[in-house]
Partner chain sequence: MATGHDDHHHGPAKGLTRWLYTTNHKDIGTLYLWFSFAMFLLGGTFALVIRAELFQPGLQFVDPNLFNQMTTMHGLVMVFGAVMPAFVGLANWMVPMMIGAPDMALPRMNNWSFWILPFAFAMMSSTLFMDGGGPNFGWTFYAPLSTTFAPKSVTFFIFAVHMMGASSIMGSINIIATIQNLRAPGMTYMKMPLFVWTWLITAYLLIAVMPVLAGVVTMMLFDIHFGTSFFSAAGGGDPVLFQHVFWFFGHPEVYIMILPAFGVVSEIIPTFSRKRLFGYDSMVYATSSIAFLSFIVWAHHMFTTGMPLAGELFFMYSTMLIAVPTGVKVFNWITTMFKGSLSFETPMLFAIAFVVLFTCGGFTGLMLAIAPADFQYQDTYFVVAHFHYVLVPGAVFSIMAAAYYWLPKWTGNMYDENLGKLHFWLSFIGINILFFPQHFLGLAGMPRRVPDYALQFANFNMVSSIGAFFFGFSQLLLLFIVIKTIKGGKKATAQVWEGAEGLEWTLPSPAPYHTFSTPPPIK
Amino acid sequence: MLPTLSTNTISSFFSAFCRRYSRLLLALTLVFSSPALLASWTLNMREGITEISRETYNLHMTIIWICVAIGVVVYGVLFYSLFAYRKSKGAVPATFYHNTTAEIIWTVIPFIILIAMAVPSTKVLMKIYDTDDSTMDIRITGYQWRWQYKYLNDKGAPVVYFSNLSTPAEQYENFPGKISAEKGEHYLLEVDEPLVIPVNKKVRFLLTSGDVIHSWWMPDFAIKKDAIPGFMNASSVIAEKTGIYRGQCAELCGRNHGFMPIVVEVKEQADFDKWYAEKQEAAQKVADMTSKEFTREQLVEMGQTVYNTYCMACHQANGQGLPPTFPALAGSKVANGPLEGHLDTVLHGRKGTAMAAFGTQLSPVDIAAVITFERNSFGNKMGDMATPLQVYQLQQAK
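Any chance of seeing just this one chain in the form predicted on its own?
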């Protein structure tokens, strides 16, 4: 016989439950009683700002409701059967093990449902994979842990640059005994150089990778495309609304995977043309600087900025690295050895190690500057320098 629970026992249990889970109950009460909070609690995918993103959203919602209808029917029959044919009402189990009519019905109906879902899905997929007739092509290359954007249909100096996380390290470094800075509005989703495209123009993205597999994910464009070394994947977008849109690398690409955001700024055509002309002018200045003569002090000063952007995550601000994966530069054989060996390491990387090849990532000026900085910082006192022209000649020889 089951024990009888008194009113006092039930009341005590309920009080203890409320005390233990009071915060959870308060949160649920606020969510379900406040329209404002409920509206901001969005668990669905975004409609986005493109025709394809809206069609993807509508397809998603259609299939969701089909699944809901199937669930209601299936569980409705299940619960009805449990109550209508329970043992206490004298129900006797059937003895048959085969029914052709039932098998035909539960095969034909799902087949019809799948066809009904496949037709609109195929139409949307065909639009997603249609990258023809683009007005602009941009090559996107993923690196650990940044994105490189190169505008391919250039007239004049080529526009190519990197997009790096710009959230200050003080916001995400949580070392013992150290208090992190207050996190910003776009924590870990802000960059120094966003990708810029014009509004209402078809832009084709050609995606690849320079090291490991990455994934370029922009929810508002309904784009999630893998960037694979040695392969070129394609996607396209026609952004219908100006603004700034944020995404992330959606592939586990290494220790700093969560620090590889994507930011796209959609501009009016006139504003885009102005920005593009400024980028071309800046690119031409960098190209002209290759033949310019620099002093060692100038290169060291420029090199510190390059180091903080591209090298500090692995080799650390003090040059001590994180051995054995990321060796120290302070007192290292490379930074204190022959200049030719240092140039070769930075330009071509080291196979079998985490050292990437920066010959295709940085300009001759940046490479010369960072090498000069490394050879004359962290206690290293080589007193020599690499020149942009020297780096450029090595890049061309390769």
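Cool, the form predicted on its own is there; where's the form predicted in complex with the partner chain?
Just the single chain follows, nothing else.
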């Protein structure tokens, strides 16, 4: 009888509880059942998809278990002492304060454990440092706050492009009074164009930076390498599984450090070749565009897109900037002055300020478009335009 009774009591309590807190329970159920959020109690490192990432993971686990073993012994003796030798239980203190044998033992044993750890670590490290004999080289350049990927050793038109955060600002700007959009599945870990590499091929990354120090981190490859201005660091990967992998910039690089994700798409060789051919074709088109004629209206329209991607983070959507670090463009001397000055600022940047030199980052069409847009927007009414050819000639002159 008793078990039935208590079961009844429990179930009636449970249903009352459910009635009372139904909304809370619903919310909790949603939290714990949604697959995206289930992953959010992740405790450990990823094994990744390369031989090196697996070996790194194993090394990590080995050291954890060694630490756990040492911890059991050390904490064991400590807690035993805390319980066994209490004054309240009438413990009388011993008088020893020295024991050479014990001290030698606990100096030597850790030393041996350390050597046991150092051997496999050295092996993995040497493997990581072997970046020779790659089938493909990709230059990765960090900029505030986007990555540029350039495929080297190529024939035909060069494939070079930027990879920008594609999460819309409405999702992350949740300041009071702002209307926010719901956050997507890959919130802050999604880009407009991922880096694409072929599967099972040794790909070498050559990392550098165009402004401050960044760090290119792809946990599934166990690669984290700093992108440093004036340096060229090398790292290589043999990805063993196709798919989409996500990482982030790991070195504080200014205001939007938290907003420059890395996405890599690993494709089968045939799919990669197809993608690469398309990229080359598109690059050829851009080259052809430079000699094409545009109207002012066309450039303003194209310039809006370029502005939103490259300029808005600092100069803001309304062109008001964030003075004094990021000056306003609305009514500015540059955007309302001679065209030569505006071209110079955008192409070569401003020394000693956060304004970068976009001459090496953007195509002539994009630069001409964004300059034309800035001179004819935010209340600026210059009525003039820059042409891609003009930009191209200035780029070549330097």
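Residue numbers count along the first chain shown, from 1. Only the largest set of C-alpha atoms that superpose within 1.5 Å between the two forms is called the rigid core. Owing to the predicted nature of the structure, the values given are computational and were not obtained by experimental measurement.
Large Cα shift (2 Å or above) at residue 85 between the two forms, core-fitted: Where the cores coincide, residue 85 still shows a C-alpha shift between the two forms that is 2 Å or more.
Large Cα move at residue 200 between the two forms, threshold 2 Å, rigid core: Where the cores coincide, residue 200 shows only a C-alpha shift between the two forms that is less than 2 Å.
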